[in-house]
Structures are given as structure tokens and as C-alpha cells.
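The data below hold one chain only, encoded as C-alpha cells and taken in the form predicted alone.
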Amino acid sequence: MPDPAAATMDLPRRDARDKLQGRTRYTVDRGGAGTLQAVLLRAEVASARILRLDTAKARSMPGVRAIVTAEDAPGRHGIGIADHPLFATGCVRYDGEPLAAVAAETLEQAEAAAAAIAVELEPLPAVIEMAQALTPDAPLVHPDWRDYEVLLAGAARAGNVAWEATVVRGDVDAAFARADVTIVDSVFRVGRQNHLSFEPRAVVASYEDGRFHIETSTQVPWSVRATTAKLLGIAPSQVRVTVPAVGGGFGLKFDCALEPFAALLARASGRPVKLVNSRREEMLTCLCRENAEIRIRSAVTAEGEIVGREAVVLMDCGAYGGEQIFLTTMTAHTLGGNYRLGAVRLASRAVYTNTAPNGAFRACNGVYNTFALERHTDEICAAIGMDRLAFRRRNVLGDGDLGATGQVFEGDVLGPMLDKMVALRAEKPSRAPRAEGRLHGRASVVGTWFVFVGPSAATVNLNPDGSATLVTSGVEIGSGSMVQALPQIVAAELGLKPEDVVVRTADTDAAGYDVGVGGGRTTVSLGAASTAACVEVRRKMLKVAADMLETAPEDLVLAKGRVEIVGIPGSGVTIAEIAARAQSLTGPISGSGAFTGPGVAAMPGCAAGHFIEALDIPVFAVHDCEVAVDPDTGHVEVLAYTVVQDVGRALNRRAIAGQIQGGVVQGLGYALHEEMSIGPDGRILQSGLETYRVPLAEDVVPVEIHLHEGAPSIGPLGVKGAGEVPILNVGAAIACAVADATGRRVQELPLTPPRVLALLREREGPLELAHIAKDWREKVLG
């Protein structure tokens, strides 16, 4: 077993060089000599019933070579309901939904021919807002939704309601109805989030020997090989899937999206096809993190114990169900994490409405529901007159607490992270005199994500020159987890430097199967399977090792390129010679290892719909931020922010203090800047960066960044994915702040200057949600 500090390194990132000077392929910059180039039809409004789709005229025009439509990808797909087809089909529900597909020789001429298709429309009445579309008699979304194929059994489903996740533990009822307990109700909103990455969705297709080639921006391989099949009839084995540099994800490109219209158009002209969203259209038609509303409500003793809690969470999943159904799974370990909790009860729903589909976000779900979670904890503290950092130490879970779900955490993790932060807190002086006459508001908050684990495959080669080379579908989309914390983990097990291992690129070709880079899992589930692989390799070594010295493999070990003789530095052969000599005498020396979550118990009978059950790592942070509010503009000024994080072990310390620095700056933009509407008409009115503020340059503050290792891990060496939390609780820790400044109410995010202003003049009424019933079960299927 090699030392775990051998993996333990600030090691730089090997791609930021060409990163810098520009030299980077990215999927956009690829496409040689004689590629069409493609683009897409889409419609123009939310919803309507499609009279005539005529493509003869454009077919004619010059450079064309092919256009695609319903007709060629009659099916459909989803997760956990196949509800989404690839074209609009019948009818069209979304504005910006995808009618027809053209491929030119020019972009110029695909433009010319797309707008030349001929489209005859009906419109219908749309559903624009979670509350229009939940009441009794709203237009649905999918008359059709009980003929879907379900892909996963359990959940309940109804009208608008594209799906339901229920979480019920103990008698809620008798909680509520003790004599001895405040009840405090709070309702929240947020809006959507765009993920802006600087590359746009784009694929490069090609039709060769009867299989397809899909060169492709994506965080998933493997599910845009399954999906593009999938839709176009053919079985998975006869797509190949390669992915260059990607030049950003967070949750974007988690699901198929343009590479079954590039792989149409390429069998059709017999061409390679390019395909690339503008900024517009990724504008328009981005996968947001949705918008969301929740209610909850919990019966609290004056002793500050919880003994009842309730939620209901709307997420509006636009028009089709996508990543929003598995999402729903979220809300049991993010609003329902963090506190024990004596009876609970939850809903989370994703609704359908007549807007584009949302998707996957960096900690999705959980951002606003700790926003949401961590506001209701200081009404708790309020309402029953206690400190907010007591109540907090007083219930966060701990070691052998049961979580929503009734999943048993193993050890004190969250608590000491609290300790710490208030420690940090009394260690330096509260920068409330640099509010200058502001407003001056301080916040601490806590939060629950975990590593999304799940199979991941893994093959390692050694090379003749005793360098060796690691397989995986793992895709580099800028968190460094393939440059940095792959090579680190393969050098240590095999005593070598990180330099030493080349990581190919992912190709579904080439790689086993693997869930795909999301949810923190790259270095947990990829890390371990290619420790399973170095194991295999290690023995495969000593063995050569042991005959070369005549000595027993248990008496050597590797390091610094060479297996030494223990006890004898400078003994022993190198590595390139146990590798040319393994190539003589055995062939090459290769291992390959796997790995999958091992599936933590939850409590039997108590989830309903869930695609996750239990959490097999937690993870866990603690943010603490100080604000400033202008009273006469209501913009906010950060003062300061620091970050505890529960990391497990940390590998690189540089690059999880660059991810930190990084999610925080985007939380901010999630807390105070970034603003998403959808007009009546069910257009996205944020089409560019004129019009969508993210954080700039002089928005970043410097982040105060404390690492807390030591705890339960299933992950190689004991580490935890460090790059999805950070962002977890900026919103909540923005928005406590805020509150504490302004002694107002904050229910809403983003805290933009107009919203802010209205608080502190009081210029609206408090948020009601009253589609929200009090009443849990008036708004639960199941």
C-alpha cells in the first residue's frame, strides 16, 4: 500500500500553458475541410399545434446537402419517463424548440435554407408559470403523459406534475400538534441560472463503415452514446464518442443535446456535420438551473429542538422532464439535510410548463434549497428568541444521526466545521466599520451535498519507457480532476512522478463505461477505478521485480521510477527495465480496475420516487460572509467571505482553493447579480451578455479558505469531490446577511439593487406562494 502523502501535492495544472496562449482544440475549433456546417430551426413560440412543415423549397437552395426533421428521429428519451423527442413533434412547447435541421456547405447557406422552410402553426394557450400550471383546469403540457414510457417505477404523476419525490418519517402530525412548540412557516423563490460557459454546446458528426463518429463538448460520454442511439434506432455499439478539451460544463452539457441532429444530418449528406449553439441559443434555450419555489414549514421547541419539519418544492423543468425528475431525488438531503430532525415529511415535484427545459447545475438543487433552509432557520431563531450559531451547533447532524431519508451519518463533521468557523470568527475583528455608514449584516450558514458516485471503469498501461498511461471515459471540463488529481493518485501508487502518466482523452471506444464528470465524482469514482488498476499493475511489477533481484515481491517497493529493495535506497531496477523485461518474457503489463457506490441503507418505506435513497459520501460546508447594504440604492457589498469545506483529503490544496474561489464568485453572481425572467409569451428575455449581469472582475472578493480533513470517505486515499460544493451556500450565506442588515424578510433571490430596495422601503407585501398549501397533503399526489 503506497504512502497516501506521496499523492498529496500542489501539483500545476499540464493544460493551463495553452490554455493561456489560446492553443487549446476545443470541439468549436474543430471541423476540417469538407464539413457542412448545420444549424437549427426553431420555433418562435411556447406553444402551438404544427399545421405544415414544408422543406421542399429550402432543399433546393444552393449548397445544401441535407435537412432533417420529425420524420427521421421518431423517438423519444428522458430520465425516468421517455418524454422528450428530439424535434418538436405534433406540437411545439417550447419557444426555441428544435423543428427542422439543415446542413450546407456554408453557414451562410444552412441560415438561407433554414429560414426558407416553410412553417404552418396553430397556436395553443401556454402555461408560463408554476402556479398557472398547477391549477385544476390549465392547459397540460403533455395531454399524453400517461402513454410515456416510464423508465423508472415509483413516482407519482398527474396532469402537470411531471413527477413527485416523496420523503415520509415518523408521525409529523403528532409533531405539529404538541403543545410545547412554535411553528414557523416560510415560503421562498428563485429564479433560473444560466451556466455561461465560454465554449457553447457544439458537436462535429461523421458517418463512416456504417458507425458514427461524434466528436463532442459534453461532461457525459457514455449518455450521449445511449441517447443518440437510442433516438435514431440504432444500437449503442454503433456510436464511437470522443471528447476534446472542454471549455466549460457546470451541469450544461450533462445530457445529450446537439449530437443527434449532427449525427442525422451526417448519414444523410454523407459528410462530416459541424453543429454549434450561438450565444443566443444557449441563451434561449440553455438548461438553467430552474426556478423554483418552496414552502416549509417545522414545529420547534423552546429549547431550540426540531421535532417536526414539512416541505413542498416546485421545480419547474420546462417543457420536458430531463435532469429536473432526477433532481427531485435533491431535495431529501439538501432541504432535509443539515438538522435532525424528529418526523419529516417532503415533497419535491417538477412541473411542466411551456418554457425551455432546465437541467443540471453545479450543486444543483441544492443552492436554493440551503438558501431556502438556512433562511427558515434564522425565522426559527427568531421566532423562539435563540442565538443562530447555538441553534445551529445544537442540531446539525452528527455522528449516528439519523438523515431525512433515515440514513445513519457516520461521524462529527459538520459540528467541529462550525466550531471552526466560530473560532475564525472571534480570531479577527468584524469588518462592520468598513460599512462606512452602510447597513452591516453577518451571516454563518451550514450545508449538505454529497459525491454523486457511480460506476466508473479504468485502464492502465505501462509503457516500455516506464511511463504509464491512463484510460477512462473522464472528460477534463476545467476542474482540474484529470490534469491534476488523476495523474497524482496513478504516480503514487505506481512511484512515479505525475508527469509520468499521460491521461488520454476520453473515446467510448477505447474506455469503459462511466457515468459521466458531474456531481463531484470525477476523482472519488474515476480515482478509484484506476487504483483498482494500478493494483493489478503494482503486482504484475513485483513479480518481474522479484525474479530480476531474486528477492520476494512483499520486500520491495516503488518509488522515484525505480522498485527498491526496502531499506536500501538506490537498490533494485528501474521501472522502463521491469517493463522491457515484462514485454520479453509475458508481454505488456496493463491492469484494469472498476468501481461503483456501494449503496448506503436508507430507511425502508420512507422514499417514494427517488432515484438516490441514501448518500454514500456526504459532504459538508460551513460559509461565514459580512455585507454591506447601501440603504438609498440597495446594492450589497461583500466585505468578507470564508469557507470551511469538508474535503475528506485534500490531494491538491491549490487547485481545491481555485474551485472554492471560483464557486463562491459564481454563487454571487446565483445571490446578487444573475437574473433569468420569462416574458408572457414564454421567451426568455436575457438573450445575451448586454442583458444577463454575471459578476465581473471588481465582484470578486478574496476568499478566506479553510480545509477540513479527516472524515468518513469511500474515496481513494479518503478524498471527497471539492469541486460542486463551493458554491453550495453562497446564496444562503447572501441572503442571511442581507436579512441581518436590513432587518427585512429576504425571501427571494437574486439580491439585485431594485430587490433589495423594495425590501427596505417596503414596497411589497411578504412572498404568500399561495398555490402552496399549507396543508401538505391538499398539494402531495402520493
The other form holds:
Amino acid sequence: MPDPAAATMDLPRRDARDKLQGRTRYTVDRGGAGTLQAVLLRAEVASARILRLDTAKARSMPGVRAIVTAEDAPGRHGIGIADHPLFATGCVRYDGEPLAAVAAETLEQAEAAAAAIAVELEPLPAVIEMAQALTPDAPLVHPDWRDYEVLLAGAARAGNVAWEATVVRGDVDAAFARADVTIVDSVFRVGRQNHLSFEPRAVVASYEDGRFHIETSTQVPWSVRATTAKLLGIAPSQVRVTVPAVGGGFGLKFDCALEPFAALLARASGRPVKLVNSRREEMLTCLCRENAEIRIRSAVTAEGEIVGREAVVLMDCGAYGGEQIFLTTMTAHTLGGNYRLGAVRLASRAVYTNTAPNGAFRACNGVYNTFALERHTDEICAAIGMDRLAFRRRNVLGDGDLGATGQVFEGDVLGPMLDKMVALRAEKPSRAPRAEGRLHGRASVVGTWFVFVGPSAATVNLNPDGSATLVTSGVEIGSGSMVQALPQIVAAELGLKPEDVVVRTADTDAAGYDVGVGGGRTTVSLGAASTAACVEVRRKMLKVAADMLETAPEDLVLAKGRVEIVGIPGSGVTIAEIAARAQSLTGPISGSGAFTGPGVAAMPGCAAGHFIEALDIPVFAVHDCEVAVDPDTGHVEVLAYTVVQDVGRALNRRAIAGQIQGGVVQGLGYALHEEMSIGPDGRILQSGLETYRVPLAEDVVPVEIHLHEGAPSIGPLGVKGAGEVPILNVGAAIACAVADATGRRVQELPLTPPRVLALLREREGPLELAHIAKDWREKVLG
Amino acid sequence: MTALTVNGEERASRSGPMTPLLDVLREEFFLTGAKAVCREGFCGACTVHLDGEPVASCLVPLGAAAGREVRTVEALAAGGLSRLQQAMEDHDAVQCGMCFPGMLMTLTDFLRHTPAPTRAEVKAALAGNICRCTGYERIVDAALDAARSA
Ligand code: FES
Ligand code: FES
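Got the form predicted alone; could you also share the form predicted in complex with the partner chain?
Entire complex below, previous chain first.
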């Protein structure tokens, strides 16, 4: 077992030089001579019956090489339920839904042909808001929902409720009926967040020798392979997916997207086809972090014990279920997380509306549920007159405590992290003087997230020049895992320099299955599979070396590109010599490794409709922030921001700090000014960067970062993924600090200046959410 | 044909005069460093130098670049990374990398005019350059370092 210290370093990124010289070729930069340009014809209404779609005229236009429509792709795909056809089929369910795809010699020709497709639509009533979708006589987004193929059994569904996941543990009614408790009831609402990855979704597809080759900007090559095959009605082995450098993902690219359109066009035309979303298309159809509505109630004793908690979360999945079906699972671990609970019941519902489908975005459902939970926690503290930090310190989950689904948590992690934050607060003077007449507020909040484990495969080839090649389905989306953590791990395992580890980027023809890059899983799952592959390589190397050195393998160590006899430096041979010798005697040395989540147990019978009942690797974070709120304009300035993050073991502290700074800033955008709104006709109103306001350099502060190491983790060398969680607590920290500054009940994000002014001037009454009934039984199906 | 100088070389483009300079660089000359992210002048990822001044090449029609000198990120490293590029690498500033071609063109020009900037000045100079990944601070650190070492 190599020394973990050998894997710990600030390895620079090997992709930085090309990126700094404009040489990196992302998918948007690809597609050579002879590549056709494609566009999608998209519907411009939220709900309609398709009466006619006639492509005859368009097909005869100059330069047009192929047009495909719903007839060419009859299948449906989805997560949990197969509800999503590739093209609008029979009816249109959202503004922006694809109707046809066109490939032509030039983009202008493709656009002209798309515009020439004759479309006749008969408008149908649309449901735009969840409250509307849940009324008893609401039009159904999917009238045939009962007939869809169910891919995971066990969830309640009905009408516009696409999916309902529930948790029931203990006797909540009895807890709420106790005479010694205070009942605190809170409601919250959040809007959508657009990833705005700088590289839009993009693909170049070709069809050669009866197989598809898809070069694409994705986080999930194997999902692209499976979904493309399903929609085209072919075997997945007929699809090869390769992934160049990805220009940002943040979860947007955690689902199959444009690939099947390009594949169909490539087959129909016999030419390579490039399809890239315009920025407007990305804004209007991006798989956003979903808008959500939350009611959470707790029964708390005067001492601060949470004896009962119940909550309902409505998640807008848009016109198709997508990731939201899966993400209903997360409510148990996020809104039901952080604290020890007596009895608990939670319901999380994905609701269909006639709006663009939503998807996964960094720490997905956790970001708004943490906002709701932490604001609710502060409302509890106010109601029972308890200090906010003392309440948290008393109640955070510790070693042996039960989570919402009855999972037993291991180790005291959040408590010591909170203590650390308290100590940090004490060390530095408050920035209150910098508020200069504005309202100063401060908050420390906690959050629980997880590493999404699951299957990964890796192969390591030892080369006769003493280098190693790591082959996986991993993708470099910008987080650095593929260029920093993975070569560091393999190098330490094999006694090589990380520069001598070649890391192959995803090619589904070359590497085994992988769930994909997201959920903080690259370093953990791909790292564990790589470690297992290295174990085999090392065993073979040591056997060859032992023969060469006439000693036992146990007496050998690997370091600095050499194998040495223990205690006798300079005694051994180089790894290059071993590799060359093995190659001539027995053939080249290679090893393969695999990993998957072990499946931590929940309490049987607690959870229904869940994809994950318990967290294999929980990850915790504590954030503290200070804000100044301008009482005249409602503008919120962040004065200081501090993060204590549980990382298990930090392999590359500098890279982790870069992820934390970037993740916090994305969270500041979400908390303060990134607002997506939907017009009454179901169209997203922010169609570009002029109206969708992301953080600029002047909006942000340097985040003070403290890494908490040593918490239990099944990851290789005890690591946990570090890139996903930095955004988790930010909405909560800002909202609680603004509530602290203003003395107002913050119930919504983002806290744009008009919203803050409305709060300060008490222009609107409190948010009510009457459609989420107070009686839990009235608001669940199952 | 429109004649212009690109990275020190005389070039002629057969695109129409209203074609955005960005598309000419990317599609015709295969200089794909400058990126099309918003095409509206907000993100700065397409920034190039036109007669030495940073411009959003998505908003410049080819006709307006006729006879003028264009410099792109591909020409920034002459014989080795520029001081600014080197500082970005040293600070581990790069993530997905899509914003850097534009960031570098903006900052290269800014540091030429403001050799000893304050942190606030660097941030103000980046008002037209968005980065979605890094949270900016390291980019600012690197720019300040590049200025100090100049
Ligand atoms: S692409 Fe030119 S400014 Fe965004
Ligand atoms: S590094 Fe990705 S946009 Fe700046």
C-alpha cells in the first residue's frame, strides 16, 4: 500500500497551456471539411396539437442533405419513466420543443430550410405553474401517463405528478401533538438557475461502417450511448462516444441532449453532421436547476430538540420528468439532512408543467433545500429563543445518529466543523464597520451533500518507456479531476511521476462503463477503479522485478520510477526496464479495476420511490458570510465569505480551493441575481446574458477556505469529491445573513434588489403557498 | 475579397462584409481560440485586438476590419508563454478554459496601459469578461503577479 503522502501535491494542470494559447479543441471547435451544419426547428408555443408537419419543400432547398422528424425516432427515454420522445410527437409540450432537424452544407442553408418546413399547430390549454398543474381539473401535460414504461418501480404517480418520493420514519402525528413543543411552520420558493456553461451543448456525429461515432460535449458518454441507441432503436454497441475537452458542465451535460438528432442526420445524409445550440436555445431550453416550492414544519421542545418534522417539496420538472424524477430522492438527504430528528415524514414531488424541462445543476436539489432548511432552522431559533449556533451545535448529526431514512451516520464531522467555524469567527473582527451605514448581517449555516458513487471501470497499461496509460470513461469538464487527481493517484500507486501517467479521455470503445462525471464522483469512483487496476499492475511488476533482482516481491518498494530492495537505495531496476522485460517475456503488463458503491443500508420500509435510500459517502459543509444591505436600494454586498469543507483527504489543495471559489461564486449568482422567469405563455424571459445576470469579477470576494480532513470515506486514500459541494450552502448563507441584517423573513431566492426592497418596506405579505396544504395527508399520493 | 492582417500575416477573406469577424477567424482561418459564447458583446470570450485595441469580435463586421490588424490569442505566446499566460498557469487559474482567450486579450491590453494596477482596477477591467467556472479571484491574482514581475 503506497504512502498517501506520495499522492498529495499541487500538481499543475496539463491542459492549462493549450487552453491559455487558444489551442484546445472543444467540440464546438471540431467538425472538419465535409461536415454538414445542422439546426433544430423548435416549436414556439407551450402546448399544442401538431396537425401537420410538411418537409417536402424544405427538402428540395439548396444545400439541404437530410431532414429528420418524429417518424425517424419513435422511442421514448427518461429516468424512472420513459416519457420523453426525441421530437414532439402528436403534441407540443413546451416552448422550444424540437419538431424537426435539418442538415445542410452551410448553417444559413439549414436555417432557411428549417424555416421552410410547414407546421400547423392547434393551441391547447397549457399549465405553466405548479399550483395550476396540481388543481383537480388541470389539463394533463401527459394524458397518457399511465401507459408509459416505468423504469423504476415503487413511486406514486398521478396526472401531473410525475413522481412522488416519500420518507416516513416514526410517529410524526404524536410528536406534533405533544404538549411541550413549539410548532414552527415555514414556506419557501426558489426560481430556476441556468448553468450557462460557456461551451453550449454541441455534437459532431458520423456514421461509418454501420456504426455511429459521436464526438460530444457531455459529462455522461455512456448515457449518451444508451439513450441514442434507445431512441434510434439500435444496439448500444453500435454507438461509439468520444469526448474532447468540455467547456463547462455543472450538470447541464449530465443527460443525453443533441446527440441523437446529429446521429440521425449523419445516417440519413452519409456525412458527418455538426449540431450546436445557440446561446438563445441554451437559455430557453437549458436543463435548469428547477424552480421549487417548499413547506417545512417542525415540532421543537424548549431545549431545542426536534421531535418531529414534516415537509413537502414541489419540484418543477417541466414538460418531461428527466433528472427531477431522480432528484426527488435527494430531499430525504438534504431537507431531511444536517440534524437529528425524532420522527420525520417528507414528500418530494416532481410536477409536470408546459415549460422547458429542467435537469441537474451542481448540488442539484440540495442548494434550495439547504436554503429552506437553514432559514427554517433560524425561524425555529427565533421561535424558541435559542442562539442559532448553539441550536445547530446541539442538533447536527454525529457518530451513530440516524438520518431521515434511518441510515446510521459514522463519525463526528459536522460538529467539529462547526466548532472550527466558531473559532474562525472569534479570530477575526466582524466586518460590520465596512457596512458603513448599511444594514449588517451575518450567518453560519451547515449543509449535507453526498458523493454519487456507482460503477466505474479503469485499465492501466504499463509502457516499456516507464510510463503508464490510464484508460477510463472519464471526462475533463474543467474541474481538473482528470488532469490532477487521477494522475496523482496512479503515480503514487505505481511509484511514477504524475507527468509519466498518460490519461486517456472518454472513448466508449476503449474503456469500460462509467456513470459519468458529476456528483463529485470522478476522484472517488474513477480513482477507486484506477487504484484497483494499479494493484494488478503493481503485482505483475513486482513479480518480474523479484525475478530480476533474485529477491521476494515483499522485499521490494516502488518509488521514483524504480523498484528497490527495501532499505537499499540504488539497488534495484527502473520501471522502464521491468516493463520492457515483461513485454519480451510474458507480454505487456496491464491491469484492470472496477468499483461501485457498496450500498449503505437505510431503515427498511422508510423510503418509497427513492433511487438512493442512504448515502454511501456523505459530505458536509459549513459556510459563514457577512453582508451589507443597502436600505435605499436593496442591494446586497457580500463583505466576507468563509468555507469549512469536509474533503476526506485533500489530494490537491490548490485545485480544491479553485473549485470552492468557483462554486461559491456560482452560488452567489443563484442567491443574489441569477433569475429565470417564465411568462404567462410559458416562455422563459431571459434569452441571453443581457437579461440573465451572472456574477462578474467586481461582484465577488476571495473565499476564505479551510479543508476538514479525516472524516470517514470509502474513497481511495479516504478522498471525497470536492467540486460539487461548494455551491450547496451559499443560498442558505446569504438568505440567513440578509434575514439577520433586515430582521425580515426571507422566503425566496434570488435576493434581487427589488425583492430585498419589498421585504424591507413590507410591501407584500408573507409568502403563503396555499396549494401545499398544512395537513400532510392531503398533499401526498402514496 | 477583404484584405486584413491576422497575427502579422496578410490574409484575404472571401466572406461577406457583414460576417462577424469572429466567424471569419474561426470558420475561415481556423483560429478557434476566440470563442462564440453569447454573440451579443456581453461575455468577452471572443475578444481580439483590432489595431491594438481589444474588441468583441462577435460585434465587428468583417468590413470594419478591412485593412486593419487583428491579433488573436494564438499569437500571444511568442516563443514561450507571455508573462500573463505564465502567471495564469502558475496560479492554477484555468478551469474549463473557455473564457481565457478573451480574458487574456483584455488583460494584456489593460496591463500595457496600467502597469501597476490595484486589485480593484483589475476587477473593473474585467467588467466585460465573464468566467463561469473560477470565481475570478485567481485570474485577478495572476494578473497582479504578472504586473509585479514586469
Ligand atoms: S461572444 Fe462576443 S462578447 Fe460574447
Ligand atoms: S474557466 Fe470556464 S468559463 Fe472561465
